[in-house]
Structures are given as structure tokens and as C-alpha cells.
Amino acid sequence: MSNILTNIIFLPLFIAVILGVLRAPLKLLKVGAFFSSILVLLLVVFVIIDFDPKGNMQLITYLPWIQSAGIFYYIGVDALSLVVLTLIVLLMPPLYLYMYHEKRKGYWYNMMILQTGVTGAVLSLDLMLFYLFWETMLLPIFIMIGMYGSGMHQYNSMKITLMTILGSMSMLFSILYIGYIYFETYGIWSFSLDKLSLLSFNPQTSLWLTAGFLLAFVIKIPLVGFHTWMAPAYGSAPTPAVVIMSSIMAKLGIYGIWRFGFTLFEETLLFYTPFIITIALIGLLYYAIRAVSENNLRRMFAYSSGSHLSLIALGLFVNNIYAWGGSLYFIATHALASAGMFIMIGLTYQRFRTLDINSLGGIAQKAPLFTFFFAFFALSIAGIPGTGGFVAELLIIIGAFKENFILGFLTSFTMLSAMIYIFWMLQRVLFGQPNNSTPFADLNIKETLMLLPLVILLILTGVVPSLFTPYFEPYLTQLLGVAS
């Protein structure tokens, strides 16, 4: 088991390199990509089976890399990283099934490289190693939007790249300076998270070091004010890239604050807490208004995603077990729901060749199975009872009320606003009058099997959350005690 995390990280990249060197035909490339995702999923299942919820960091690998600079290949998994890791491996097989008819080889190679990037970032415990994987995520997204996107895809690709690089550079500067402080203190270089957590910074230095990390993470989420790349990128990107950005990469912004912020700068984050909570509350309202007024399906759910990610960020900065448990649970359930929704939007475009809500309508009359899955994922995002999103949102709202009545009252509008724009959209798209004469095919067997696991997981997380919460409750209780 000692190398299992390394295999989970690099297996997709290894298969991509082998198939690239051999100049594998398209069919073999598809099989290789899907096979790698299934194999990685099985490896993560083994990790889950042997995982000790009451333990700290597990399956640690600590090997010298650039030893003179204090950079090590240092990886491990705990409850926080296990949640995000599980999301990644659950979403990749459905995405490859969705891509089955994609004939451009670069599309497949970029997806495998992207999987290695996001997985490595989640499991890294050395800050320089984390930064390497963080940047590895960017290149495939840049290529997929720039080469395979639609509309103003090249402009939007450059915009998301430049904004992400801005955040990455600020984070890199903070990482290097922390390493320098460690060198000045102990006489050796180190970027290992556990060693850097022993440092103490003066308040002024800590404020701008924390800001360097926060800028990178709030751009990735994105919180309102740092979001101008979001809707254009979601609108131009191909569906698999949108799923990765919404369901995985945005969650890594939350993960980064949780992992590095509360480990290195837990006291300094108290200074930024009112600011983050304020812009999160503004984001809840602003994104909901934009979602109501948006006529493009993909852009509408981009704003919906922004609203719910703001709720997750708010819960993270409300220091009690309800809000923290809800935020971590929502990371998982929102990822599943948004992945299913964006896949359904992709299938809608394949059939209608448009995502304009005013040009759609009457789908329920033509395709009942399609209607069920479309409505289910949309309502799961809205947090309808019986789905995991409802449990997660309810926990965050309870946590907000426990912290402050007014905060809880304002936070509770999330569910109401989501119901408004979701039901308004469903009424027009599914149950309105048919506005398009294009023949509409219902879901086939492959598409149904591709989506069914996501539905089952969303129902299980909503009906029996006790199956999942024991994996992270002990960790959150311990971490909350440290933060308090």
C-alpha cells in the first residue's frame, strides 16, 4: 500500500505518455483512458477500505526530490483530501463515457494529464510539489478551451489563464517567502507543510502571506469580485472541461484554504473572516440574480455554481462543526450534482445545437427519461429534500444560525433563490411549449448507465448521510479544536 497514492496520481499520465509514444490509434486511446480511470477508481476504493477515520495523515510517502532546496516528494491522505480524491475518481469514468464519440486525440490526452494534476494537488503535502500540480491543472484547461471550445474561446481561454496565473504567482511568492523564513529560523530549506506549520510570523507578515494564498484560491473558486472569467469560460469550454472546472477545480480552491490556510495561518484568517463572509453573502445574492436573468443554460448554471460555492466558502469561515461538516459534505454533493447537470446540458446541446432557454421547450413531451435526469440534477443543485445537497445546505444554515442569527437568516435565502431560478428554468425548458422542431431522442442505454451512478450517490447522500459522515466527523472535530 505504500505506493498506492503515487499510482493513483501518475497512472493516467503514464498511460497517456505510453499511448502517445506508441502513437496509439484513437480507439486504443479511448480504451486506455477509460481503463486508467476505472483502475484508479479501484485503487481509491482500497484506500477507503483501509482508511482510519480517527487517524491523521495516512499512506505517507516522503522521498527526496530537490533535497538541497528542501523540496520533497511528500504526499499523504486524510479525511479532507479523501473526500476530494473520491470525487475526482468517481467523475472521470462518466466523463470518458460522455466523450466516447470525441475524435480529437488531444482532447483525450489533456483529460488524462488533467486528472494527474488535480489528483496530485489534493495529495501533496510539500508546498512546492502542490504548486507544481496546481500549475499542471492550468495547461490542459487552457488547451481545451482554446482549441476545442466555442464562441470567443481563444479570448476566454487567455482570460482564465491570465487570472489564474495572477493568483498562482501571488501564492508562489508566499510559498518562497515562507521557505526563506524557515531557512532563516532553522538553517535549512523546507517546504513540507508539517514543518512550516511550526513557524510563527509577525502579524504584518502573516497578513500579506495569507493574502497571497487567498488570492489564488478565491480566483479558483471563484468568489464574487474575482469571477469575471467564470461565465465566459464555462460558456466557451467543452462539456468535460466545464465539469472539471465546476466539480473539481473550484472545490480545490476551498480545499486549498482549508488545507493551507488553517494549517499555516489559522490566527490570521480571523482577520480575513469578516471580509470573506461578506463577499460570500454578496455572491449568494449576486449570482442568484445573474442566474435568473441568464438565458444560456450553461452560463446560468455557472452562476448557480458560483452561488453554491459562495455558500461553501461561508460555511468554512463559520467555525463550528455544523458549518464545517456541511461545507465538506457540500463539496461532495454539489460536485456530483453539477457534474450530472453539465453533462445533461452537453447532451441537450448535442440534440438541439443550442443552449438558449427561449429556443428550448417541451422536452418532457418528447423524452421522459431525459426529463427525469435533467430535472433530478437541477433539483439536486437546488437542494431538494432527499438529496445530499439538502443535507449539506441545511447543516451550513444551522451552523450560520448558531454563529449569528442575522447571518443564518441571510444564508437561508440560498435555498429559496436556487428554487426560484431552477423552477423557472425547468418550466421553460422541460414543460413549456415546444419551440424547436428538431427531433429529440431520449437517453440511450450508454447515457443512462453513465448518469445512473451519480443519481444513486446523490440519493444515498441525502437519505442515509450516516454512511458517509463517520469518515470525516472525527477529523473535523479535531481540526475545529485546533482552529478554536
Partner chain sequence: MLNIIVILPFLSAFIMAVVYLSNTKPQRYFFYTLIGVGSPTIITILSLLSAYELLNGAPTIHTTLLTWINIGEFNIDISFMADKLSVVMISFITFIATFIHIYAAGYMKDDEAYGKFFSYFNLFIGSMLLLVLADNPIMMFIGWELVGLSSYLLIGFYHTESQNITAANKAFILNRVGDFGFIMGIALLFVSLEGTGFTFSSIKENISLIPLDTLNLIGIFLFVGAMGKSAQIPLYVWLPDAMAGPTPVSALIHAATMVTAGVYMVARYSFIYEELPDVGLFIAYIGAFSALLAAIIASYQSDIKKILAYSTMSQLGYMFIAVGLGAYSSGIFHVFTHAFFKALLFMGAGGIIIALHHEQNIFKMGGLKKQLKLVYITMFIATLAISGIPPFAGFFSKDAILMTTYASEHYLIWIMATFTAGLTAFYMFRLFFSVFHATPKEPLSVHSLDKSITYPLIVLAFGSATAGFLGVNAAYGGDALINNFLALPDRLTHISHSTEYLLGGLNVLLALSGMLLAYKMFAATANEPIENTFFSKLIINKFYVDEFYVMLIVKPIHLSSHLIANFIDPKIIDGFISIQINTYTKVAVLFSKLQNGQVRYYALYILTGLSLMSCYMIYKLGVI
Contents of the next structure:
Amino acid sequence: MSNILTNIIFLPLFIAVILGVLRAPLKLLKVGAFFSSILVLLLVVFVIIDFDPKGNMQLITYLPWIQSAGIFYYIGVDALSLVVLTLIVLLMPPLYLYMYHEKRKGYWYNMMILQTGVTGAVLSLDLMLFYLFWETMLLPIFIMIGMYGSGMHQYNSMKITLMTILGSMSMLFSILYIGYIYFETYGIWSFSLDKLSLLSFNPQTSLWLTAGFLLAFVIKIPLVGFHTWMAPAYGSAPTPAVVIMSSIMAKLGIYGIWRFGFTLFEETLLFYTPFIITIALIGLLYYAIRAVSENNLRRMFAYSSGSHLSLIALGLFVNNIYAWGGSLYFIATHALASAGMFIMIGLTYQRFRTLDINSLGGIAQKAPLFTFFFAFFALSIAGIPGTGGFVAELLIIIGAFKENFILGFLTSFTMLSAMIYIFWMLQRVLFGQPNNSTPFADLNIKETLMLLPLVILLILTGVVPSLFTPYFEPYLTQLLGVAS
Amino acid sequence: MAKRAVVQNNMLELIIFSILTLFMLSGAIVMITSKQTLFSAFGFLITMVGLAGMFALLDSRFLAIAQIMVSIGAVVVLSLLTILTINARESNLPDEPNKYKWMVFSSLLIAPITFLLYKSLLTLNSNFSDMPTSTSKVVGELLFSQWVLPFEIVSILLLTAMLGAIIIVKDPRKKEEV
Amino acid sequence: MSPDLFYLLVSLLFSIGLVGLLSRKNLFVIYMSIELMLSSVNLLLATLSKVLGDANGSVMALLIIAIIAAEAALFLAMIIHLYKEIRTIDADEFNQLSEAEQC
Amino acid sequence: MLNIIVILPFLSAFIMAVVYLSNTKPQRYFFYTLIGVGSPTIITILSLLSAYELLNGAPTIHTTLLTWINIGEFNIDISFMADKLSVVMISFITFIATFIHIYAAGYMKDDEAYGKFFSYFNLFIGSMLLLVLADNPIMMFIGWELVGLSSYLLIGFYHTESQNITAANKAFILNRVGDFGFIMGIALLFVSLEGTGFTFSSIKENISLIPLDTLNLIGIFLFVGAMGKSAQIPLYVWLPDAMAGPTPVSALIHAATMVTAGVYMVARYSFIYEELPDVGLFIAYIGAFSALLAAIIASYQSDIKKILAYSTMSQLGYMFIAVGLGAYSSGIFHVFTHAFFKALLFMGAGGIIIALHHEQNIFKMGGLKKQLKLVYITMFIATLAISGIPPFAGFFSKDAILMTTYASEHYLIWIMATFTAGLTAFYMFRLFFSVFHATPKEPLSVHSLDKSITYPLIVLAFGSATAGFLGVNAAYGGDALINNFLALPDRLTHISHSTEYLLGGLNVLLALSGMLLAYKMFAATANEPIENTFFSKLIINKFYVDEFYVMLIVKPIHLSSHLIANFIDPKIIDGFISIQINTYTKVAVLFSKLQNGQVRYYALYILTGLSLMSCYMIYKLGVI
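Just the form predicted alone so far, so send over the form predicted together with its partner chain.
Complete assembly follows, chain above in first position.
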């Protein structure tokens, strides 16, 4: 039980390695991947059952790894990582179901490695370990876009990789420098989060170190100004990679700021707060307006997800429990909704072989069930009440109002931002007369089953948020207590 | 008297040295400037001869003889033979319109190196020792005592070079027929 | 008579060899320039041998002469071979290392 | 009981949606009808029961279903409350909605998506009930948004026509603009009252804690929500376009649900607006202008449903005048009477449209009084009621509002309202005469109507005729039953009975003259209005407000989107990155040129380096 987290992280990688060594046939590979994701899901369910919402870091594993450099294999879970962890493992099985027809083996291996990368990044509490996993998850994305993408995929995969690596490099410098400062102060090397949080930096250094971290996370999110990799990468990546990028990796940017930024640079972040809030507010409308004239469905939702991630970042930097709760809640619900949406877009592509909005249309006539799911996910992205997004947006708006009136007023524009493009998109994609004579099959039973959990979760998060909030509410209260 | 003889001797040496230097340098310059390969080879020949004279001037008679026998008798003659064998026509010679520009340019480039080289050489002893060292006897003794391994290696090298040259020159098309 | 003049001669010969190496395209001239540079080193060795009153320098020079001979054999063989292949002794024709062409 | 009232429609909507999605073939007509009509019937009975309970003096009913969220001080329950106001609302909403459902069962019989329609319909009712019965602003907001969503779904029900979807989008987006205001109001309210609980009753108790400035903002923001939902200036443009949906939808939107939500909301927050007379006056002016504008536009329209739509907007303007001036009960009373006759008018119009094979232009109809006798009679009652002819329902409610305006001494509002009353009679009878009396230009083939379509008309006609008696003023010998029951914080106005009679007489006179004018102009032959003068052109084109909005909002958004797509993203932001990339590329090209394969050059490079190093050494060692 004590090394359950290790199992969660490395099980997919382990299975991937075993299957790879055995040169498993495709069928076994599929079964193995799916089985691993289900097994991990079960393990996480165990973790959730045992989880004590009032406690701090739990299920800690602390093993020496590279002792001379003070690098430890140090993992643990608290409310924050539990939220992200849960949504990662929830999304994997549907993705594997979605990939059912995929024949290229590398695809499956990449997904398994990716899962290890993201779960590891979420659970690690040692900065070097975190950096390792952070880079691990980039590689499969690079391969998946570069090898299995469409359009200008090679160019785009280079673009995302270079931009992300720029961020990672700056983060690595910051990490190393922090370690060095620790070494200066205490005479030993350490990269463990709890030890480093004892350090105090001089203000000037701290600004640079924080900037190093922020750059990595902000590119990953991405906020406006750091976003030009996003639309091309989303546009040409295969659907599972898009889902992971939008639903998990982008959220890891937020998670990173939360976990590392707030722990290490509490005061310095205050300095950056006005900038980030401004950028996030701009992003909220900027992406939404940009999405209006976008004719590629997937790229449109890339911008949409940028818009919502800006809102999440905004909530993160507004220092009160409503905004934080909203942010954390939004991380989960937006992940579910955008995963569903991108899967629907993938299914549309499988049927029509195009994602150009102008050549779609009339789907509602041919496929009611498909229309229902499509519209549901689109509306839940728009934050209709009854889906989780609404709760989160409401909380963030309230938090912003609590901060000050102007901020609240500007944040409320999130109510309008999604409207601008989503409804027009729905009109052109689902309704009207078909522009495309390709026969359009409705969802089959497998696809419905794959999407149904997402729908149910979204509705549950929207209708009874009280089922979920107790898991992170004490944590936030505690955090705020520390902060104030 | 003896002193005067030394001075005279020195003067003589200097004159010989100057003449040889003149020959060598002009030979070298002819070598690198002339378009015709054969003229270059003659320039080279002159330089080599001058070099042999220099060895003689430095009391290394054995070296001087070796130089004449090997460098001139073998190497330069071999080069000349090769040039004649190939007998490249005017059209097959490389077209070098910018030859002099290049020379000026690279001279400028090399001037500091030369200068530095010269300067660093000047830091060595600037007096000849009077010991008559490089007699054939001494050289022979050294060669077959301390230097016997390098000597053997060089002999193997020569053998290898000979074999290599034969293999390289062999016509590849004929080899395929075999 | 001082060794300084010899040093100067050595430097000049070496440099002339370098200039020839750089500025000519004719393979023979390049070859001879290389020989010239080697020979200038030889001269330096002989000079130093005299300066130090040590015969080792002369021995080395002797060995170098042998090496010059070996080199000559190989170099000339290669020139002949290349001339047979593409009928030219222009060094610039042999540019298979070029990056630009493959791009 | 309240739990059941709210949940049942959602549940039935869910069941029908699942059944419909699992098999979309048009069958199971009976099943859908049973569930679709059954659930409103049950909730009607339950609503009337709860109304009866309150009538008998029971206190406000509170029920809690479950905890919704619990973060910090943000403790929200899914809980419902039935006080007198909401009980009145749910009684007539469910009652009228039930008849509209029955009517729809006949109207939509042949539609392929019958099940989907009823699913949406029940969702609509459920959301409206959630809105009305909510115990806290958050739940109310959820209902409020869901009403918008279901109206979107229903207006765009005939989704193969792209323009219907455009209309639906328009409705939803404008509603969302309203919601934008509403949510700001709620958030501000919550933040100002943080820690004292967030149900209507606790807000009412603590309202004095909020500084007046903030309260003003809250009032205005909340009213922005009402503007959107109740189609007032400037957010009204969706309402006429919303006629794209099936006629029962129009009846439901206009009569019982949705548009009345705004009025209800203001009445619900009466304890706030009570404190803010200035905001109230603003609301009243907005209402007055909306009423007048809509009446003028309606007089020049020729689509039967659009005339009715504008008349709704006009009547809503009346309601806002009332609530703005503090006469909350009169406003709600007008909502109540209006529901009856407006539902009736729409259902009658729907009947006519079906009978004439989906013809909607009133000038292509005519002389229908013979063929559609029942529709004729019921429509006549409804028209009288809306025009304010005593003793029909509209007279009493409208009269109460006009009196309030007069008594409040804001005479401009009074003049506008009174003039609008005359205009209302004119355009309603214009419609009525053109449809039923005028000689048709070409012979019409009329198709008989189903019983499920006609019978609800009779019930509603009865209601239109008599509903007004619930609120007869003291001046007319009644004791304003409904006002007393509602017990809202009305601003009391004193006005002598003689003035009241005078005002009532004036209204009736104006209405009659409008009616006469309409008779003169349209009873014999009805001609379509033509755009001959500047003025008529302006009105027929609805004052070009739509075009104005397109130019002011839609165009700039598209333009800025293109600007971002074609300039800011690729040029400025990517520009920084591509400058670097270009530099690298150019340098790389330069280097690849250096590497030209000629060893001579390589030697040259080496020597260059050596030479530079030598220069440096000469300089550094001071050899010179």
C-alpha cells in the first residue's frame, strides 16, 4: 500500500516495456494498454478512498536516488495533485477506446509512456524528479505530432517542442540555481520541495528564479503571447494527443504554478500577479475573438481552451477561496469537457475526413445521438448550468468580485466569450442543410459507452458539486490560512 | 691571424649562405607562382638543391648527401617523371585567374604567423656550438642505437608506401576484368 | 654567422609553402608546397642540431627525408589515379565534402 | 411537494430524451404524449394544492433537496421556497403550460421529432419552475440560464433551416448578455453579504448592510438580466425572431414562461428595488419606451406571429412600468392576466396557421370567421382582453398600471403608456379584422382543426374573460384580492375614485377609437403596408436596430478576429520568434556555403583562425 503511488506512475511504463520486449502483437498491445489504464484507475480509486481531505501530503515515498546531488525519489499526494491525478486516469480509458482502430504500434507505446510522464509530473515532490517527468511527457507528444499528425505536422511538432523546451530550460536553470542556493545555505545539496521551501531568497534573485519557472508553465498553459504553438500543434496532432495536451498538459502548467510557484515564491508571485491577471484577462477575450474567424474545428477549440485556461490562471492568482476553488474545479471540469469535445471532433474527422467548418453541416439531420453528445460537450465548454464548467466559472467570478469590482466586471466577460463562437459553430456544423454528401453514421454503442462516463461526470459535477468539493475544500482553507 | 681566418671564414659562410638563400627563395617563389607544372618542379628542384647546400653549411654532410640522393635524386626526379607521364595539356591545367589575389591575401594572412614563428625561434640559442657533432659516424651510431626502432618503422613505412602506391595506381577498370 | 638567419630562412620557406598550399589549385604545386614545408622543418632540425651540438636532430632530419620519400610515392600515385579518373589536376574539382550541393 | 414540482419535469424530459435518442423513429406517439402531457398535469395539481395551502394561511414553504456546494462562505443548497408570489406564478404557469402541452400534442402530431419536442418542452417548464421556486439567487440563476438554453433549443427546433438557428442563436446570445448582468449582480450581492447566508430571506434581512452605491449597482445589474430575458430595450431584438420556433413554443415563451421571468425577478428582489427609487424610475422609463416602440412597430408588421411578439414586448413594457414604479402586485397581476390572453392569441394564431397550411401573412388571409368559428370567438375575447375593454381581464390589470403611473406623477410615462394602450387596440384589431373579416384576395383552402387544438382555446378564453376579476380595484367595487394575497412591498399611491373613473374611461375610449380606426381601415379589405414614406420605411424595418447591432457589435468582432488571425498572431507574436529563426537560418545558410567541399578553403579557415590567434598573441605578448 505504501508504494501505491509508484505503481500508479510506473505501471503503464512497465507494461509498455514488457510488451515492447516481447514484441507483442497489436491485439495484445491494445488489451495491455487498456488493461493498464483500468488498473491504474482502480489504484487511484483506492487512493481516493484512503485519502484524508484534512491531511497534508500523504502516501509519501522518500527514497535516495542520486544521493551525492541530493536528488531523491520523493513522491506524495495531496488534494491538489489528487484532483489532477484523478482526471488523468479518468481520461485514459476513453482515449484507449477511442484509439481502438489504431494500427500503428508506436502510437500505443507513446500513449503509455505519456501517461507515466504526466502522472509522474503530478506526483513528484522533488524538483529534479519533476523536471525529469516534465520532459518525459514532451517527448511522446513530439513523436505523436511529428509521426502521426496531419497537415504541416513536422513543422508544428518542431515548433511545440522548441517553444516548450525554451520554457523547460529556463525552469531547469531556476531549479539548479535554487539547489545551489540551498547548498550555499546548508552545505548539502537538496531538491526536495519541502526543504527548499525553507529557503528565503533575496528579492532580486527571487524575481529571476520565479520568472524561470513561470516561463515554463505559462508556455505550457499557454497564456497570450506564448501561444503561437498552440493552434498549429492542436490542429495537426492526432486526437488522443490533442486531448492530452488540452486536458492534461495545459492543466499541468496551472498545477506547476500552484505547487512549485506558490510553495517556493509566495511573495514574489505577488509581484507578478498584476501582469498575469492582465494577460489572462486579455487572453480570455483574445482567444474567444480569434476563434470566431477560425474555420478549422480543432483549432477553434484550441483557442477555446486557451480562453478557458486563461480564466483558470486568473482564478489562481486571485487570492481567495472562491477563486481558488473555482480554478481547481475548472481544471477538472474543463479537462472532462474539452476531452469530450476533442474526441467528438476526432469522430467527426473519422466520418467526414475534414474539419473545415464550412464543409460540415446538417449533422443533426443524419445523426441525433452524435448531435446530442457534440452539442452537450460544446455547451458544457460554454459553461451552461448543469455542467461543471458553470460552477467553476461562477466561483471564479465571485472570487474576482471579492477581490475588486473592476476585476469582477472584466472576469464576468467569460459568460460572453464562449458565446461568441460556440453557437455560430454549432449552427454551421450541426444544423442547416448538409454541405457534404458523405454518409454520416450515428454513434455506435462503443463510442457511446466511451463518451457516456464523461457526460455523466460533467452532469454530476454540475448538479451536485458537493460530492466533490469536500475533497479539496479543507486543503484550500488551510492554504489560505497559511497565506494570510 | 686565427681570428681573421675565423672572420674570413664567417664572411665566406655568409656569402655562401646568401647565395643559397637567394636560390632557395627564388626557387620557392617560382615554384608557387608559375602556371606550368614543369617550371614549378624546376623551382622546387632548385630549392631542394639549395637545401642540400644549407645542410652542408651546417656541417651535416651526411644529411646533405642524403638530401641530394633522396630528395633530389628520388623525390624530385619522381615528381618530374610523373609530370611528364601525365603530360597534362594546357586545357587540363586548372584555371587560376585569381591566383595572385589569393597569394597576396594568404600572404597577408600568414604574415603574422610567420612573424610569430620567427620571433619564437629567436628565443632559442643564437650561437652555434663548436662541437662537431653531426659527423657520419655519430649519426650512424645514434641511428643504430637509440633510433633503431624509428628507423625500422620508417623502413616499414617506405615499404608500405611503395605497395600502396602500386595499388593506387593500378587501373580499377582492369581490376574488375580480373 | 648566427643561427638567426637560418631561423629566418626556415620561417620564410615554411610560409611560402603555406601560401602555395592555399593559393594554388594545381595538385602538383600543392604537393610540392607541402614538401617545401616539410623540408623547412628539416632545415630547422639540422640547424638546431648544430646549435645544440647534438646529433639527434640530424637523425630526425634523416628520418624525415625518408618519410618525404614515402609521402612522395603515395601522393604522386594518388595524383596519377585522380587524373586518370576525371582528367584534371584541379584541386577544386574534388569537392564531395560540400554541404551546399546536397541541400 | 416543491421538490416534486421541480424535479418531475426534468425527469420526464430526461426519460423522453433517452427514449428518443435510443430510437429516433417517429413512433411511441402515445408514450411521449402520456409522459409529456402527464407531467405538467401532475405539477399543475401539485401547484394548485400548494397555492391552496398558502391561501389557507400556511406560512412560506421551504424544502431542501440537497447541498449544492460548500466552499468557504459559499454554502448553497438546492432548495425551494413557495411564498405567495411564487405560488401565484407557478399556479398559472403550470396551468397554462398544461393547456399549451395539450395543444402541442395536437399541433406537433405529425412531426418526426415529436419526442424531442416534448423533451425540450418539459425541460423548459422545469427550468421555469426552478427559476420561480428557487430559494436562493444562485438556483434562480441556474433556472434563468436553463430557460435561456431551452428557448434556444426550441426556437431552433426546425434546425434544417439555417435562419431558424440564427434566430435561436440571437435569442440565446442576447439572453446571455442579460445573464452577464445578472450574474454580476448576484456576485456583487454575495460578496457584499458574505457570511450572512445567501437565501432570499436572509438577504432580505441583511439588505441594510449594503452601502447604497453598491446596492444601486446591484439593482442595475440585475435589471440588465431582466432586460435580456423580458425583451426590453435594448436587448429585445431576439423576441420577434424567436417566432421561428413552432407556435406552441411561442405561446409558452410569451405567455407563461421566459419573458415573464424578468418581471418576476424584479418583484422577487422587490426588497432591493424598494430602496432604489431612482433605479426603479429607470426601469419604468425603459418599460415605457419599450411599450411604445413595440406598439409602433407592431402596427406596421404583417406576419401574424410577429405582431403578437411585438405586442408581448409592449405588454411587458407595461409590467416593467408597474414594477419600476413600485407597484409590484399590479405588475404581477398583469403578468397573470396577460398569460391567459397571450397564450390564447398564440394558440389561435397557431390554429389559423395550421388551417391555412403554414401561411403567416395576415394580408393573405381574410374572411375566416365562417370557417374557423371557434377560433374566431376565442380570438375575439382575447383581443378585447388585450385591448383593455372591460370587463375582460386586460382591462383591470392595465388600468391598475396606468393609474399607478398617473399617481406617481411621472406624466411622461403616463402619456406614453396611455397612448400605447390606444395603439394596442388599433394593431390588435388590425390583425383581427384582416384575418377574420376582410375579403380574401384569393380563395383559401382551410383545413379543419384537431380537437386537442381547439379545446384548450375554450378554457383559456374563459380565463381571459374572467381572470381579471381576481384583482378588481376598490374603485370598481372589488377588493384587489390578488394584491392582498401577494403582500409585496408596494409603494402605496392614493388617488381619488373619481380620478380613477376618469382614467378608466379615457382608456376605454382610446381603446374603442383604436378599434374603430382599425375597423375602418381593415374590415373590408386589408392591404399590406408599403414603404412609401420615410417614416413607414423606418418602422417596417424596425428602426434598423438589427442592422445597427450588426454594424456595431458583430462586424467589429469579426474584424478584430481577422485582425488577430492575419496580423497580430502571425506578424507580431510569431514575429519575435521568426526573427530569431530567420537569423539562425541565414547564419546556417552562410555556414553551409563556407563548407564548399574544397579542402583548400578549410585550410584557409584554419589559417584565418591561426592568424587571428597569432595577432592576438603578438599584441598580448607585446612582441612588437
